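Heads up, the chain below is alone and in the form predicted alone; it's given as C-alpha cells.
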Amino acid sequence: MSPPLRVAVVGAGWAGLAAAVEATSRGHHVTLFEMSATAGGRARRLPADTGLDFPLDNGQHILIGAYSTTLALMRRVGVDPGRVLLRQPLALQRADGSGLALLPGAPLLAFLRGVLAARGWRWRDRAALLAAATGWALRGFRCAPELTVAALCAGLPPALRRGLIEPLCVAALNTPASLASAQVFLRVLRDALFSGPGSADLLLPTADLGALLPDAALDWLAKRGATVALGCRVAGLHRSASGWQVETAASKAGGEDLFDRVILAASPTQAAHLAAAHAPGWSAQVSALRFEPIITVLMQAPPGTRLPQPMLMLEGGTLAPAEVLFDLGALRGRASPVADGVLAAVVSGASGWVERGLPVTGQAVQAQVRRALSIEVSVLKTHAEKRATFLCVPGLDRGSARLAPGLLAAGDHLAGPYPSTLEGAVRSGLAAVDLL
C-alpha cells in the first residue's frame, strides 16, 4: 500500500464532503476547509435566524432513485435514507391529476403504462411521446452535441412540450429548453427512467439538507481524525519543494499548513481564483461558465392544508414563474409540526425574475398558487440562490479534475455526463480521490 498523504480539501459542499470522507477512509490525513460556518455548499441548511420556527434550506432539492452514489455515501456516514427521504414513484402531475405518473415495476413497462394512463393528454400526444422515447432509446439516448432540447423535441405536440418537456427540462437542468443541451437531457432521462427498477423514484427530503449528509459527514470525519475547519477562508495556494501551503488567516499568523495534495471543491468562482496562478487555462475555462439562479418562495396556507401529493407541478406562463410546489407540512410535519400548511414553490432558470426583484417574484408566485389551488396563501420568505447551477448549454466546455501536479478539483461543474446535481457533485468528489 502507498503511504498516506496529507490532503487538503477546500470546500465542504457535497463534492468536498464526498472527497474528504473517501480520502479519510483510504487512510489519508485530511483537512477540510470551509469558508462558511455551515457545510453543504449550494445544498445546505440556512442559519437559524430566518424568522421561522423550523430549519429552512437554501432551496428545495430532489433526489431520485438513480442517485446510487449519493445514497451509498449517506449510508456510509450513518444516515438512513429511509428516515430522511420520502420515496415514491415518479409523479409529474398538477393539482387536477393531469400529467405523467409512473407505477412501480420494470422501467420500460412502467413508462409505457404511465404514458397510456396519463390524464389530460390526447391519444395523439401519448403516441407521439412513445414514438419519440422509442427513437431516443434506439439511438442509445445520444444525439448531435450541438442540439438543444427544444430542437430535439420540436416534433412533439405543443401541449406536450409545454406541459412535460419544458418544465421537466428546466427542473432537471435549470436551463430553458431553448438553451439546454439535448445530450445531457437524454442522459438524465436514460439514467432516471430506464436504468433499473426504482431509478425514477422521487426521493423527497423529510428533514433539512444538513441532516441528509453534511451533519453526519462532519461527525464521521471528526471521529476518524480528520481536521474540519469551518469558517476558515482559504486565501491562496503556494507550491514549494515540501508540498502545498494553504494560506489562511492562521497561516498568515505563522501557522504551517503543508499538504501533499490539494482538492479544490470550492465554488467555481473561488476555485478559479485559487487555481489561477497554477492552472491559468483551467481557471479561465471555469470562469467562463455562466450560472443560473433558482428562487424559492415559502408561503403559508391555512392550517391543515394538504396538497394532493407532496410535490406538484405548476402550469407556468409569463406571470406564473414557478414550476414545482412542495408541501412542507406533509414532508416535514412529523419532525416540525410548525411546518403545517407551509408550501415551497421553486422557480428554476430564474435570471429574469431575479432582475424583477424578489418581492415581485413572491407576489407572482402567490397569485399563481392561488389560481392553481383555489386557496389563500401569504408569502413568508423569498430566497434566491443566485449562482445555483451552471447554464447547461450544448457543447459546454467544462473543466477537468486534473489542474497541476498535486492539485485536483471536484464539483458538479466539472466535465461529466450530468447537469448540476447532487449526484454529479458526489461522484466528482470520489473521482478526485481516485487521482490522488
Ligand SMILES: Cc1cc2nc3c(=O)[nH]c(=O)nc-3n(C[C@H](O)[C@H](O)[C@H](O)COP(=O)(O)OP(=O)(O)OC[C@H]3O[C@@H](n4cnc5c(N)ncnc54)[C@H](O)[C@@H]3O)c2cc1C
The other form holds:
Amino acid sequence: MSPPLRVAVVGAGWAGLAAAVEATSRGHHVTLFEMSATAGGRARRLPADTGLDFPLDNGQHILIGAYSTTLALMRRVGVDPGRVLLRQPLALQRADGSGLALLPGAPLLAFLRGVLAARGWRWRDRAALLAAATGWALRGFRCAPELTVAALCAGLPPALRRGLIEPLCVAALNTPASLASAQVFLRVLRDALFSGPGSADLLLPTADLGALLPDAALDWLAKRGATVALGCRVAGLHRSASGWQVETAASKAGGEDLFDRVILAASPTQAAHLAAAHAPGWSAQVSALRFEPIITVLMQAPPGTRLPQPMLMLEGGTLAPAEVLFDLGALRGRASPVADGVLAAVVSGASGWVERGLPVTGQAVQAQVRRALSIEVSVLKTHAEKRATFLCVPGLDRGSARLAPGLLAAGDHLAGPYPSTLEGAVRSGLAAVDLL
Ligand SMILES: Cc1cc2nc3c(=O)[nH]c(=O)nc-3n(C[C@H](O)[C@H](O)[C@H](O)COP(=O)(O)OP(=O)(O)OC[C@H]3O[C@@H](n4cnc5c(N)ncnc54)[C@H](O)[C@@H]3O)c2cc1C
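Counterpart to the form predicted alone, namely the form predicted together with the named molecule:
The complete assembly is shown below, putting the previous chain first.
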C-alpha cells in the first residue's frame, strides 16, 4: 500500500470529477479546484439566469450504451442511470420514419435487420452499406491514419452519404466528414454498433446535466473528506523541493497550497497555459489543437406537441443547419421539468453558422423545423459553445497524461481512441489516477 498523497485536481469537468472520485476512493487527500461556480465543465447545467423557467444545459448531450466507464462512475456516486437517462435502441430516423433504426438484440444481427428494414433507402443503398460495413469489420475497423471519413465512404451511394454517414459523423465527432478522421470514426462505430448487446443504445438525458453526475459527485466527495473549491481559479503551478504549489486567490492570502501531485483536468487552452513552464512540448501540442463550436437552439412548439420520437434526425443543407432535434418537453423528468412543447435543435460542426451569427442561425433552424414537421415554433434561446470539442482530423497528435514528475493531465483532448466525449473525459480522469 502506498501512503496517501496530497492530490490537487484542477478543473471539475467530467474528467476532473472522475479523477477526484477515483483518487479519493484510493485514500488520497484530494482538493478539487474549479474556476466556475458550477461543476461539470462543458457538460454542465447553466446558472439559473438564462431567462427561461427551467434549468438549461450548456448543450444537449447524448450518451450511448458503450459509455460503460461513465455509467459505472454515475452509479458509484449514487446516480441510477435508469432514473436520469432514457434508454432506447439506436434510431437515426427523420420525422417521416426514413433512416436507420436498430431493434434490440445481438449487435451484428440488429445492424443487419436495421439496414434491411430501413425506410427510404433503395436496395442498392442497403447492399452497399452492408458490403462496406462487412469490409470495415473484416479489417478490424482499422484504416490508414491519414484517411478522412469522406474518403473512407467515397464508394457509398450519395443518398447514403448524405442521409447517414455525414450526419452521423458530424454528430459523433463534431467534425464534417470531409475533414474527420476515419480511424476515430471506425472506432466509434466498432464500439457503438458492434460490441456488446445494448452498446448502440441511445441514452437520452431525462434530467439536466447537473443531475447526471456533477451534483452527486460533489456530494460524494464532500462526504468523504475531499475539499471542493468552486469559483477558485488556478492561476499558476510552481514546483518546489517539497511539492507542487497551486496558486489561487486563497493561496495568495496564505491558504494551504502544497501538493504531492497535480492532475491538470482544465480545459485544453487553460491546461496548455498552466503547463507551459513545466512541459513546453506538451503545452505546444495541446495549443495546436483546433476547436469546433456546437450551437443549441431552444424552441417552443404549441403545447401538447410530441415528436414521433424523443430524438429525430433533420435533413441538413446550406440553409438547414441542425442535424438533430430533441423533444425536451417529453424527455425531461420530474428532476428538472421543462414546459410542454420545448424542442432543442443541435447544430454540430457549427463554425460557419457562428460566423453568420446566432440570430441568423436561430431563424434558419426555426424555418428548418417548420419545414420538417409542419408546425409553428418560436425561438426561445440560441446558445453557442465556441470551443465545444477539438476538431477530430486524421493523424491528430494528442498529448499524453504524463507531463512532468508529479504533474499529470486528464481531459477529453488527451491521446485516446475516442473523439471529444464524456466517455473519453471520464476514462482519462481514471487513467491519470493510475499514474499517481
Ligand atoms: C454543446 C456540446 C455538446 C456536446 N455533446 C456531447 C454528446 O452528446 N456526447 C458526448 O459524449 N460529449 C458531448 N460533448 C463533449 C463533452 O461535453 C466533453 O467531451 C466533456 O464535457 C469534456 O470534459 P473535460 O472534463 O475533459 O473538459 P471540460 O468540461 O472542459 O472541463 C474542464 C474544467 O476545468 C475548469 N477550468 C479551466 N481552467 C481552470 C483553472 N485555471 N482553474 C480551475 N478550473 C479551471 C473549467 O471551468 C471546466 O469546468 C459536447 C460538448 C458540448 C460543448
